[in-house]
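Okay, so here's just one chain, in C-alpha cells, the form predicted alone.
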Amino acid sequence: MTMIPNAVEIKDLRRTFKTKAVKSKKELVTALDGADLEIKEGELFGLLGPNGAGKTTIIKILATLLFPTSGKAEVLGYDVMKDAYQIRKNINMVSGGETSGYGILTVNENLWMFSQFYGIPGKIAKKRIKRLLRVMDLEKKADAKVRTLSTGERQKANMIRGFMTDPKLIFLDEPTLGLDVNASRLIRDFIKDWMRSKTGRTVLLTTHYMMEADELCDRVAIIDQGKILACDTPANLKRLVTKESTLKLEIRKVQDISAFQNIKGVKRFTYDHNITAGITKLNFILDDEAIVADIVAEVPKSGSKIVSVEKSEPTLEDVFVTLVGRGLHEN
C-alpha cells in the first residue's frame, strides 16, 4: 500500500509572545502550547477554534510570515524555518474580510498585478484570469474598481488572486466569513471542484461554521489555548459525543399505532394525531440508529404513507461545545 505523503507536519509547535509593556511589565502570552499535526496530501482539512485558539498563529507558521518559538513545521517536505523560499513558491493563502490589491485599479489590473508579482507567464496569467472570473460569476465586474465591489465580489477576487498561482496548498483563513448565502455557496462549490480537478491539492481550512466544516472537510482538528484537542473525520467525531438520536415521521392518520410501540432498539415513542390535517405524529427516541429501517419499514404494514422524515444525530458544534466547553464564539 502507498503512503500518501504529508503536505503538512507539525510536531511539539510552540510560540509565545511578549505584551507590551504594562507598568514597565511585560506578559508572555502562549499562542501555540505544543501541537501536532499531521495533514496529508490531497486532504481538505479543518482546523476549529474559538478566536484566540492559535488557528491563524499555525496559519502564519505555516506560511513563513512567523517564526514558531520551538518544535517542528514542515511544508510540503521543506522546513519553515530553512526553506522559506521554497515553501513560498508552492503556496498561497487567502483570508476572509482582506482586501487585497488597490482600490483605485479594476479588478483585472488587480488580478494582472497580483499575476506578475506571482511571476506567472503573461499568456497563462490572462487565461487564468479570464476562467476564474468566469467560474467565481465576476466576468462582469472585471473592469469595475475595486473600490466599488461589495464584501462578496471583493472576497470572489481574493479567491481569484489566491488560486490564480495554482498552488499546491493553500490557506483558507475563513473565507466566507460574512458572506451571503449564493456567494457563501459558490466559493464553497469552487473549492470542492479545485480539489477534485487534480490530485496532491491540499486545503487547510479555518471557518467558525461549522456546517460548512462538515461540508467540506476530510478531516477536522478542534484547537483550543494553542493545544489540538482532536482530530478525525467529521463522522468519527461525532461518535465522541453521546446524545440522543431522535426520529420524527409524519404519516397519514392511523387508528392503531400498536405495531410502533415494541420496537426493538427504540427507548422512547410517543405520538399525536393532528385531526384536521389528517396526519399523525411519531417521534422515537433511538437506543440504536440501526432500527431506522425497521421503523420506517412498519409504515405500510400500518396502512399509511410517510407525508415527513427528520432525524437528528450530534453535530460538530455539539463535539466542539463538549471539547471546549463552551460554544465557537463564546469567550
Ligand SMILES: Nc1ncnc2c1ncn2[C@@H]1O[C@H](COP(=O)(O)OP(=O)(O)OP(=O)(O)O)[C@@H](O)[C@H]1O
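Take the two forms, find the largest set of C-alpha atoms that superpose within 1.5 Å, and that set is the rigid core. Quick caveat: nothing in here was measured; it's all calculated off a predicted structure. Residue numbers count along the first chain shown, from 1. What changes on going to the form predicted together with the named molecule:
After superposition on the rigid core, displacement of the C-alpha of residue 60 between these two forms stays below 2 Å. Core-aligned CA deviation for residue 42 between these two forms: less than 2 Å.
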Contents of the next structure:
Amino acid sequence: MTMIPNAVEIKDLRRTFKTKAVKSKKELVTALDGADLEIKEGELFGLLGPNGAGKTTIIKILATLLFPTSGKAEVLGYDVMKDAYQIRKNINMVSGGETSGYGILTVNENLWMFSQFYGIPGKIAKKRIKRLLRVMDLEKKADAKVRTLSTGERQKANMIRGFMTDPKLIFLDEPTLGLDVNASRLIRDFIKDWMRSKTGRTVLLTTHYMMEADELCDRVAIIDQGKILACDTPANLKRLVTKESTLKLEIRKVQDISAFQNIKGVKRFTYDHNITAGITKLNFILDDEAIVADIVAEVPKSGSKIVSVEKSEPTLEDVFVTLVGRGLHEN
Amino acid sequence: MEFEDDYPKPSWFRMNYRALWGRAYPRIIGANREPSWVFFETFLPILAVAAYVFIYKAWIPEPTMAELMIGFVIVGGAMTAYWMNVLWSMAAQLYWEKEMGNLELFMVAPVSRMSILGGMALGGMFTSTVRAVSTIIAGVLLFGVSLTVQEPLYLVLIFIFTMLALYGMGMMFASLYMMWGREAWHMSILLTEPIYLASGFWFPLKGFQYMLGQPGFWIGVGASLIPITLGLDGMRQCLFGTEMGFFPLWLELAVLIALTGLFIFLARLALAKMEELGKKEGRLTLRWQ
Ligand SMILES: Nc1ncnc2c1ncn2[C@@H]1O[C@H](COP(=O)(O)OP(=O)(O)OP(=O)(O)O)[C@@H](O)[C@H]1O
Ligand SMILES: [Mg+2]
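Could you give the coordinates for the form predicted together with the named molecule, as opposed to the form predicted alone above?
Complete assembly follows, chain above in first position.
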C-alpha cells in the first residue's frame, strides 16, 4: 500500500489576537487553542463549526496570510512560516462574501487580471475563463462591470478566480454564504465535479451548514472555540451519536418476510401489516448503512414492490450537540 | 473539470512581468472608462499652471526672463502630476486594496509583491502622463512656450530615473501607510506643502540660493532627497539651458540613479516588514471575512 501524502498537517496550532477593547485595555482573544488536523491529498475536507470557532483563522494560516502564535502548520509538505512561496504556487483561496476585484472592470477583465498573478499565458487564461463562465452559468455577465453583479453572481466569479489557476489545494471559506438554493447547488455540484475529474486535488472548505458538510465532504472536522473536537467521515461521526442506522420500508403485496430477517447486518427487524391498504411496514436497525442496498434488492425477490423508503439517521447537527452541548447555530 | 491546456511553467521573470502588467491594466483601462477623469486630469492642472503664468507675465518686466519662468512653470506643472499621483494615490494604494479585499489575494499569489506594487506604479505613471502631456501641450499652444531639447540623451535618462526613484518612493510610502495607518499619515501630509515649495515646482531650485544665499543652497540640497526635485531641475536644464541649473547635469543624473537604488531598496524593506508585521498582528486581511 502506498502512503498518501498529507495536503495539510497541523499540530498543536495556537493563535491569539491582541484586541483593543474598551478604554484601550488590551485583551487577548484565543482563536486557535491547540488544534490538530491532518488532511490527505485528494480529500474533500470540511471544517464545521459555529461563528468564531476559528475556521477562517486556520485557513488564513494555511494560506500563508497569518503566522501562528505557536505550533506547526504544513501545507503540501511545506512549512507555512518558512516556505510560503512554495505553498502559494500550489494553492488558491475563495471566501464567501468576498469583494475582490475592481468595480470598474468587467468580470472577464478582472478574472484575466488575477490569472496574470499566476503567470498563466493570456490565451490559455482566456480559454479557461470562458469555460468556467459557462460551467458557472455566468456567461451572460462576462462583460458586465463587477460592481453591477448580485451577491450570487459575484461569488460565482470568485469561484472562477480560485479554480482557474488549477490549484492542487484550494481553500473555500464558506463558499455558499448568503447564496440562494440554486446558486448553492451549482457551486456544490461544481466542487464535487472538480474532485471527481482529476485525482490528487484537495479541497478544504469551511461551513456552518451541516447539510453542506454532510453532502460534500469525505471527512469533516468539528471545531469549536479553537479546538478540533472530532474528525472523521460524516457517516462515522454520526455513528458517534448512535451506533446504528435505521431504515423504514413500506412494501406492497408481500409474501414472505422472513427473507429480510436473514440478511447479514440486520440487527433488528420489526414489521406491521396493514391489511386493508395491502401495505406492510418494515423497520430495520442496521449495523451499516451499506446494507440498505441489500435490503432494497431483496424486495422484488420476495415478489413485492416498494412504496416508500425512509432512512432515518442522526445528523451532524446531532453530533455537534453531543460534542459541544449546544446547537450549531445557538450561542 | 480538467484543464487540458498544459503550458510550460513560466520563468520567474515572466511570471512577474505578467503580474506587473496585470496590475497596471485596471488603471489604464479604468482611466478611459470614467469620462469625468479626463476633465479632472487635464483641465484642472492647466488652471493651476495658468495662474502662475499670468502672475509671471504681470510681474516680470523683462520678456525673455518672463518667458523662461513660464517655461519653468509649465514643466513644473507637468511633473506635479507624478508627484501628486505618488503622494495621494500610490501611498494609499495598499491600504485601499486591503479595504477592497484585494490585498490578501495579492499576498497569496505566487509572485513578488514588488511586481504587483510596480504594476500599480506603472498604472499611476500612465494616468499621470496623460495629465503631464496635456499640461505641456497647453503650455505650447496657449502660452506660446517654445521647448527646444538641448540635451536629448540627458533628458530621457533624467526622466526615466526620476520616474523610477519617485515611484520607488511611492512604493515605500504604500507599505508605511499600511503599517502606520491613516492617522500617522495625516501628519506627513501636513509636510507636503513645504516640500512642494522647496522642490521648486513653480520656480527654479536655484531661486532659493538667489534669495537666501547659503541657507537657500542647503534647502535645495535637502529637497533633492525627493527625486522630483533634481528631476525637475535636470529636465529644465535640458529644455531651457543650464544657466539656471542647481547642479551639473551629470551630477543630477548620478544622484537620481542613487536615489532609484535607495528607494527601491527601501520599498522592498518596508514591504517585507509590513508583510511580516501584518502576518504577526493579523492585519493583512479583512477581519469580517
Ligand atoms: N484579526 C483579528 N483580530 C482580532 N481577533 C480576531 C482576528 N481574527 C479573528 N479574530 C477572533 O478569533 C476568533 C476566531 O475567528 P475566526 O474568524 O477564525 O472564526 P470563524 O470560525 O471563521 O467564524 P465565522 O463562522 O463567523 O466566520 C473570533 O473570536 C474572532 O473574533
Ligand atoms: Mg470565518
